[in-house]
Every structure is written in C-alpha cells, then in structure tokens.
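A lone chain, given as structure tokens: the form predicted alone.
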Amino acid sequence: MSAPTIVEIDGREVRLTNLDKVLYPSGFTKAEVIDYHVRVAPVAVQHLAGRCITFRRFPNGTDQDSFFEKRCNAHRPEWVPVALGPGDRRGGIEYCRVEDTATMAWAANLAALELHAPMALAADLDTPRILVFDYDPGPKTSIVECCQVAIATQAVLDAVGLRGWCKTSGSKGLQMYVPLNAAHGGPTHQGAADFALAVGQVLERQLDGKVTTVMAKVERPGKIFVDWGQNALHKTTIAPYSLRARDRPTVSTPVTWDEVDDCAGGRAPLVFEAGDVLQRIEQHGDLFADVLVVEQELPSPRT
C-alpha cells in the first residue's frame, strides 16, 4: 500500500489514499474520481450545500458491495460540517454537509461515488425546496420513454403555471425537478407527494398503458413508473452532477428540453460520463442553476 498523499485545497489539508485503485470496471481510478469531484465542485456544491447528504460508498469498486452512509463518518476532518436530519428510532442523525471543494475531495477519497440529497434544506427539514418526478423505466422501456413521459408531465404542469427542469439519473432513468423555493412557508413533503401523485395519475389516464404510479414490480413491464414517493421527508434523490455506480463513470446530468425532445424521438441517447459533464459545464454553465432560485407555488388542493 502506497503512502497517503496530502494535498491542500482552499486552505484545507485533505488526505488521499490508494489513488491508483480502479473503482470502475472501465478502468476509472480513484484519482480520476477525486479529479472529477474537485473540478465539478464549483457547480455541484451549490446543489449540495445546506443539505443532509447521504453517501453511497463503493470501497472496492462499483462491481463489488456498497453501503449507504447517512451518519457522517466519525473520522471526518474537523472542517467537515454536519447537520441533524431524519434518523431512526433513537432520534436524529448527524449527516455530512458538503459545502466546499475540500469536502468533495474527502468524499471521493472515501469512495463515496454517489451523493444523495433530500429536497429540503437542513435548516428547514419540513419544507421541500423542490418537488421531484422520478421516472423509472420498467422492463422493455428505456430513457426514451422516460423523456416522452417528462414532456407529457410538463404539459400537465403548464396548465397550472409550473416549470420543470430535467436531469438524467445517470443510471437508466430521468428526473424532473420542479423548484418551489417558497419565500414564506411552502408545501409540506406530504403536500408535494400528493401533488406529484395527482399528476402521475393524470399521466396514467392520458398515456394509457405507458405509465404507472404503483410501486409493485408486477405493474412495471412496458411502463414508466412515476415515483411520486421520492418527495417524502426521509427520501433522497441522486444529486445533480453526482457520479453513478455503473460500469462506466456516468453522471446524473442536467439536460435541456431540446435534448429531452431529441431523446424522446430516439434521436440522441442521454448518457454522459464525467469528462462529458465537465465539457458541458464549460460550454453551457450550470443548466440546473434556476432550480435553486426560481420561486413557484403548487396549486391549492381542492376541498
């Protein structure tokens, strides 16, 4: 085992180990994971900061066992902040907060390849800042059908004056974020979930046989599961710009509606690896920047 490497990032000392370890079957190493985390941090951290972040760690690579780490590592550097978030029967859990580039590098060194974030900020856990539609393709479907359902979803949202922004899951599916960012109060997690379910049920009727809001796997073949339950208090979704644990270092990547439309028509697959994403940021900036600032209100439930 080689000696650890100590690097300084923005005045923080970060200890890096086993840099040549291969974490992806394609040959992508821990050093390359760290490099990606550091280079994407100026954009990615904006979508992580202030939230209770769950790490999914792959110490022996993506083709080996992994584990979710909600409770922030006891051996974290003193400069890694924590926040109290949803816990277990013993009470709340102190989650890691990812607020800077040094913490991104530290997480990468832990082989925390996937960073999962909740829809609410740690300062107000009861109020989601975002509503999410998570499109999960069942057997005999793909991201192409996910994009078709996303377009149909936006048509439904248009009727109530809401806009959504899409990103790939980095795996097989697609997600649409509907920013809320209520200045004064806002919906509860249950209210967001109820609205997402209602929209999903409209899609079930409009796209008969192509969409389901039922979680049971028997309902999935040939359909896109609109996972409205991702809006629950204790749920997290893969964060924008996070790597995914696939054979290759694919990334959950913000995309334009033109790209969604092209994918829906089978003209362009939406699959991006780490290097692709860095190039996209250089060319287009953060396509998800508006998700952090646009303020929208869900329609009041009918009584």
Second form
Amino acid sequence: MSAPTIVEIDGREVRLTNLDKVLYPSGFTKAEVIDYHVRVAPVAVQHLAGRCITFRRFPNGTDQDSFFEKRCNAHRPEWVPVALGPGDRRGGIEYCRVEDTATMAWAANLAALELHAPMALAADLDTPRILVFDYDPGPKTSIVECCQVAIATQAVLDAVGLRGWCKTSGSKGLQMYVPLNAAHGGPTHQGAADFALAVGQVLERQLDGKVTTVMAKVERPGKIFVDWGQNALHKTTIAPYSLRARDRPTVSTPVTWDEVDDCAGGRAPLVFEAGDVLQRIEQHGDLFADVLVVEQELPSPRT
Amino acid sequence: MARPVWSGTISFGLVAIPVKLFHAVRKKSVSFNQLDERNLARIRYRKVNAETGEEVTEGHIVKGYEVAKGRYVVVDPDELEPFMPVATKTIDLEEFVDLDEIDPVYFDTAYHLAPDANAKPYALLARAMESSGKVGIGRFVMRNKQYTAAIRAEEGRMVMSSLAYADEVIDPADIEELAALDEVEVSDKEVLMAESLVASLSAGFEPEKYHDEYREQVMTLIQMKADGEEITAPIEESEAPKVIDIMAALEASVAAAKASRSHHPAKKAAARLTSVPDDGDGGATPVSSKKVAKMSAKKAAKKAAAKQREAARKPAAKKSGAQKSAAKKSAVKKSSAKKAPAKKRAAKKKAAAVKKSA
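Given the form predicted alone, state the structure of the form predicted together with the partner chain.
Every chain and every other molecule in the complex is listed next, the one we just looked at coming first.
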C-alpha cells in the first residue's frame, strides 16, 4: 500500500517497498531484514562475492510459501552483476552476484532471506575453494551432537594437517568449512566429496551409532548425518551470515572452537539472531575471514 | 496577447459557429542553448551522411521508413499527398457524451475556444452544453494532422481537448509490473486504515499550491547571474528529495517494528535480541545516522582485519576435543543461558520445516 522508498547506497538507487511487512512470526519486519543486510554487508559480501548466489525468497513471510530463485531476477537493477553457473539440461543459468551493500539491500527487499552459495567461484566452477562438512541432526539429536561430531572431525583432519572453521546453519545444524583456496590446480568437486565421504566413514566407525553418511531418512534417528554430498558442483550451502527462514530471524553464524566445545558440552545452544550477529561482528570481527584466504591441500588418495 | 493557433468553425447539424483556438496551457520549462565555452558562440548542427561524414544538402535528403533493421523504404512527399487530411477548417461535432465517460488518460492538449466574428451562436451552444452537462466529440484537422476533440463548456466558455486515439492508449495488461496486484491480499482492517489515511489527507484541489520549484530556482539563479550578482551558496535543496539515505529510510520502520513488539510482552525477547548497536545519537537527522552506519561498518571491517591478523599469529591446528578452562567461557555461558528458551521454542516449532539448501 505504501509508496516505494528510493534510497541511495554507495551511489546506487535501491527501491524499497513494504518496509513494515512482517516477515517472521516473531514480528521481524522487512525493514529490519534490510537493516540487517545493510549492516552485515561489510563482512558478509566477501563470502558471497564472485559466487553464483541462489536466493530463497519468502515474499509473504517465513511461514508462507517460498521459492528458490537461481536465475537472477529479470527486473534486477542494471548494476546487479550476474555470473553464469550450473544450470539445467538447457545450459547454464545467469545467477546474481552479491558483491556490495546495495545488492544486499535489493535482495532483502525481494525478501530473499536465505542466500545460498556454492563452494566454487563463478570464475572456476570446477574447483571448489572450500570443502564442507554439513552436519544435519536427525530426530532426537540437536546441534549439541553436531558439535561433538565436528570436534571429532577436526581430530581426524588433524592427522592430515587440515583445519576447519565452524558456523551454525542458522537452522538446527552446524557446518564445518575446510578452506582449500588452491592457487592453481586444487581438487575437483568429486575429489572433495570423496574425501568428505571418507572422513565421514571414519567417523561412522569411531562414533559407533552416532553418525551416518547415508542420505536415507530411515538411517537418521538418533544420528548426525554428515552430508558429504554438499560438495557436489550443483550444490549450495547457506552462506555465512545469511538469515534463515525460521520463526525468528536466526543467522548462519561463524563460531569459535571454544563455542563449539561449549556447545558439545551442552553449555551453549549456538542460536544467534540478526542483532546478536551484528554485536558479535563488533566484538570478534569476521570469524570466517580465514576461510577465504587459508590455502590447504587434501591428501592425495592412496593407490 | 495570446495568439490563436487555429481558426475555423464548429459545425453540427446545420449550425456553423466561427471560433478561434488558443492554447490553454503554456509549457514553462527552462531551455538552454548550447554554446562553445571558449567564445560563447552558439553550437550549430550540420546534417551529415552517417557513412561518409560529409555534409548533405537539403535537396539530397529524403524520407525513409525503417521496415527492418537497416532496411529502409523511401517515401516521396508526392506519394503522401493523397493521404493528407484536407484542411477543412471545421470541427465536426458528431455526438455528445457525459464528461465522466471519458477516461482522463485520453485528454491530450487543451485549448480555449473563442468566438470569431459573431459571439451569439457560440454563447448559445456553450449554454446548451453546460445546462445538459454534455461534452461534444468531434474531429478536426490542424497542421495536416487529424485530431479527435472533446469540447466542454464551463462558465459560458468552451474548452476543447484533443484526445488520444484508442490504439495509442497503453493497455494496463501490457505492464508486467501491474500483474503483481493480482496476488495482493489485504484485510478489511488494512483497507479501513488506508481509507482513513486518504480521508485525513483529503482536500480541495488547489493547483496554485504546486510549483515547478526546479524551474523557479533555476530562473532565480539565471536572473542573479544576469544581474551580475555573485552566486556563492548553492540553491537550497528541495524539501522532499526522491533519493534518501538508507538508514534514515529504515530508522522509523525498524523503530516502529521494535516498539510494536515491546508492547506485546510475549514478544519482548525479540526486541532485545534484535537490538542493533546505537551510538546514542538518537538518529534524528539523516546525515548523522548515515555517518553512524558508515562508521560502524568501518569499525567492523577494521576489527575483522585485526582478528584475521591475530588468528594468523596463533599456532595453526587447534587440538580438538580438548576442554577449555571454564573461566574463559563465562561470557559464552551467560549468553547461552539467556537464549535457551528461545532456542527450545524454535526447535520445537517447524523442526523439520526448513530443509537445507537445494
């Protein structure tokens, strides 16, 4: 009903509409989503930049229908850049690239609450920059068990000299990012997925009955599903600092290993909402900054 | 004195009323001339051949219609002659309709009609139309172009508007953005609120209230410069700029959302958790709130960089699973205790609703 508000961000005009629309059952409005996007942009965009971003849009709020938007909106402003990414049988898709505050505000205005990013950069789609372990808690488990499995994963990775960084999924789970950032060469998506599966299978044996690497839902009650398949070319994972579509504006939040330890011991549930995340950034800076720069190599498979 | 743009007769039935046409609206935009800054001489256009760059004389210039990209059909003025509307010098009124039957988008240019020679037939027609409340629809030709016109009478005078042709009017269905309206759902309460807002802003239409402020300011500037006055201060900005600062735009909405939550005790937690850093400025002015946003962004970036350096200094792999000292964790523990209820609620509700990324 209200007229659009046109704001200027870094010299770009962004059209904002329905600012007072409530997007979360908790009462969090679109204005607050835009506000969060604008404030978190200084640290969030570096994790999105250069990647083919999939928007998950909730035009009528998180308790209503949503849709994934891979193809960058045809009505995008001309300053929103696109990149060719994995497509369907008919060929590649032009995805949005999210590289500045104005684009973050524009995405927020589309109610693109969730920003999903692939592990590879658009410039080299075949080479993942990151290997991801996605810990998905099955029924009767929670992020507490996810944190326990993440700690066990890091112990396995220690043996081959790899470091991982954790973030909450912002939903129920946890993800560990193992930066690769190969200057040249680097593993393929298949190589990364194979390695993640191998580590997952080690964990299955070590933590008997607590972990599964099998996708089937029936396998999951009481277990943490280590989703190694997230390393595939066409897969995306919720981006660091992205909001999630829950009752409340929770965020996929980078956490410290101390916090993971506390979570594993049942002392910290690791739930962070938009306002908390902004405060954390003030205090800690970008806990995921290293994920963008640390170069690591996967061990070559034994022959 | 205003000069007529056309003269002829209104004809309907057997009646012919001589009239003159005057513009009812005079456009007032500021027009500038292009000059060479070196000697302030006027810039002149030359017609040149786009391929050779050579100047083309009038005799070589013909009319071409582009039927396909780069393909032209040349049309000779003689060939157009037979289709030229005959300058009949009459406005033929064909029918009379009610004014509100005409969608205002059809109205194009407005003219005053004045009687020519004998005023009586004009006065009679004007009075008849005014008392019946009807508008005369007719056709006329002016400068080789045929127009449809609507003549209405008010206060004993006649005013004519040229009308757009039906096939010139754009169908709203062709505007993709309008389709979104079909999906909009509004509650009766919302409609009521909107209506009361409209009612509270309702007023009589006073066109004098609205000015082209840009033109007035530019003309003031030009007048001052012409008078040799030194211009030092920039012309004051218009009161409601179209483009506004992002933080200023959001401030009110964010504050309203928070306030509405804090009125509902059950939702208080949300307000607390979503509170954003504030420098205590209150953010009354857009300029200062913009600065705040910029500063906090810079601060965050600086801190991020510092953290990065710090992390780089730390020994690489962290011994996982090793328990940390309890003292170090007090801060984390405190915040976890605070948020425990929220988390439980979130986990209970739509536990399986949000699936991981596709």
